[in-house]
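There is one chain below, alone, in C-alpha cells, taken in the form predicted alone.
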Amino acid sequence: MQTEALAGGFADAPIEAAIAFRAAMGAMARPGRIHDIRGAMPPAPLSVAAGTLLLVLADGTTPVHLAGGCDTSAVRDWLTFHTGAPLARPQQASFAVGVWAELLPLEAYRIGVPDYPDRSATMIVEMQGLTDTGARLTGPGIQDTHGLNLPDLAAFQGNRALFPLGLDFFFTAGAQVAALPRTTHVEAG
C-alpha cells in the first residue's frame, strides 16, 4: 500500500461524515435534485463527491466493484485503508462506481430478488457535469416533475420496469451529486 493512501479521508469524520450521509439520502429522497457533497479528497480519477460517497456508505460488509478507469492501484489501495470494503466483480457489488460506458452492462449487477428487492446494487456514475435540463423525472420525492441530464434514457425507463426490483443510482461530478432512484419514472424532457 502506497503512503498516498493514507491521506485523503474526512478531517473531521464526525462532522464531515454526518452531513455527507445527509447530502446522500437528500439526493435519494429528491431525485434529481442536485447537492453538493464533500469532505474526502480521493485519488483521481475519482471525483470528490464519488470518493465521499464511498466513504459514508461503504464498509468492510459492502463490496464496491471499481468499474474501468476507477479501477487502479491507488483508489483500490484508498478504498481499502478508509472503508475497509472488499472488492469485487459486478455480480457481487454492493456498490459500483465508473463512468457509464464502462459500468455497463447493467444487467451483471444484481437487482434484487422478490423477497429481499433491498440486496440490489447502487451505481455511482462518474459525470462530467450534472445539470437540472434532460430527462423528466417524476415520482415519490418530487413534487410536481424534475429534470436531470441522465447518460441512456432507456436504461433508465428498464431499470424503472423492474420495481420492486431494480438498480439505484447516485450521479456524481466534482463536488455534486444527484440520485435516482428505482422509483422514479423516467421520461423524455
Contents of the next structure:
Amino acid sequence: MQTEALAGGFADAPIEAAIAFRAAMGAMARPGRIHDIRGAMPPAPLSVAAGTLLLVLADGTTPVHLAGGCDTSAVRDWLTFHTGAPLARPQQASFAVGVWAELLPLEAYRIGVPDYPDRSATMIVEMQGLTDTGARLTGPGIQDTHGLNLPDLAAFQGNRALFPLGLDFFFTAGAQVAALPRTTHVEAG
Amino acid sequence: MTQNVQYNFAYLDEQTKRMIRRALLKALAIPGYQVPFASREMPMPYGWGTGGVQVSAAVLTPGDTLKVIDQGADDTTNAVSIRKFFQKTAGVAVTERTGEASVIQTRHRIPEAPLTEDQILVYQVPIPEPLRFLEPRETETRKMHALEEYGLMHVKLYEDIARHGHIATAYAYPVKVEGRYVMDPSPIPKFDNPKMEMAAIQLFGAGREQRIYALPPYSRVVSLDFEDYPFEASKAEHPCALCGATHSYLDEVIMDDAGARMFVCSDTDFCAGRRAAGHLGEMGVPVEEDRT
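I've shown you the form predicted alone. Could you give me the structure of the form predicted in complex with its partner chain?
Expanding to the full complex; the earlier chain stays at the top.
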C-alpha cells in the first residue's frame, strides 16, 4: 500500500463533514442547484466533490462500486483507508462512482423494494463540468423549473417512472455538486 | 458559550451522523416515506425530542444559529434544555427570533413567520406512522404504504363526520405528499398544515420509533378531506389578548376558578415581535413595560 492513500482525508472530520453534508443535503433537497463541496483530496481520477461525498456518507456498512476508470489501486486504497467501505459489484452497491458511460447499465443497481424504497443505490456521476442549463427539471424541491446539464434524458425519465423506487444521483465536477433524486421530472430544455 | 471539548461536535459520533445523514438523503429523495434509522439513546428520555435532536445534530454546522420551540414557545422546559444541549455540545449560536435562525427545531408548531430557503425546520415526532392507530401491526402498515392503500384513513375521517358532523381531527391531521405517501405532519395543529408547502427544508425525526422522513422545499402537501367536507385550517375565534393578532394560532389559558380565560399567540416570538411593533391586544402591555 502506498502512503499516498493515507493523505487527503478531512483535517477536522466533524466540522468538515458537517459543512460538506449541508451542501449534499441542499443539493438533494433542491434538484439542479449547484453547491460547492470540498474537504477531501482524493487520488485522481476522483474529483474533490466525489471524494468528499464518499468521506461524508460511506463507511463499513455501505458497499461502494468503483466504475471503470475510477477502479484504480490508488482509489481503492484511499477509499478503504478513509472509510472502510467494502468494494462491491453494482448489484450490491449502496454507492457507485464513475463517469456516466462507465456506470451504465443502470439496471444493474438496486432500486429498492416496494416495502423499503430507501434500500436503493446512490450514484455519484463524475462530470466535466456543471451548468444550470440543459435539461429542464420540475418536481419536489423546485419552485418553478430549474436547469442542469445532464448526461442523458431517457435514463432519468425511466428512473422517474419507477417512483417510489429508483436511483438517486449526485453529479460532481471539481469541487461542485448537484443532485437529481428519483422524484424529479426531466424534459429537454 | 463555547463548545465543551469533551464532546464530539454536536454530541453524536461520526459513524452515527453518517448513518443519519444517509437516511436524511433518502428521506428527501422519497418525500413522505418513513426511512428506518438506528436511533441512538440520547441523554434525555424518549418523548423529549430524541428524534429531532439526532436530526439536528446531523445537520448542524458551527456557523448555524439554532432556535428551539416547544408548542411555539422558546421559553418552555423542553425548548430551553435542547437549546442548552446544543450550546454545550456544538457551541452554536442560539436565538429566539425566527428570522435569525438557520436551523429551527420544533415540537408541535410551525412558526407564524414564513420560513426562507436558507432555513431548515426539524420536527420532533412521537408517532411517525399516520396509520398506526388504525392498524397496529408494522408489517401491515408497511404493506399499506407500499400498495398506496389509504382507504382506512378516509374511513377514519368519514367516521369523524358521521359522529361529530365535521372532521374532528384537530392536530396531527394526515397529509398526502406529492400525490403518493400519506404522512403524519407530527402533532402540529391543523392550522399549520397549509404552511407545510414552504421554501425551507423540513426534516422529521422520531427517536423511539426510529424513523426519519422529510419534505423538500415546495413539495405538494395536501391535507386529506372530502369534496363536500373540505379541509379547514381552524383556530380559536378570538384575537390574541396580548398582541391583538387575528391570524395566528392561539393557546387558551385558564385564568381563575370561575372560568375566565384568555387566548394568546402560541408563537411567543411572533407575539413579542408584534407588541414591539406597537400592536396591543385588550390585555396586552408594551414589551418594554413587560420586561421591567
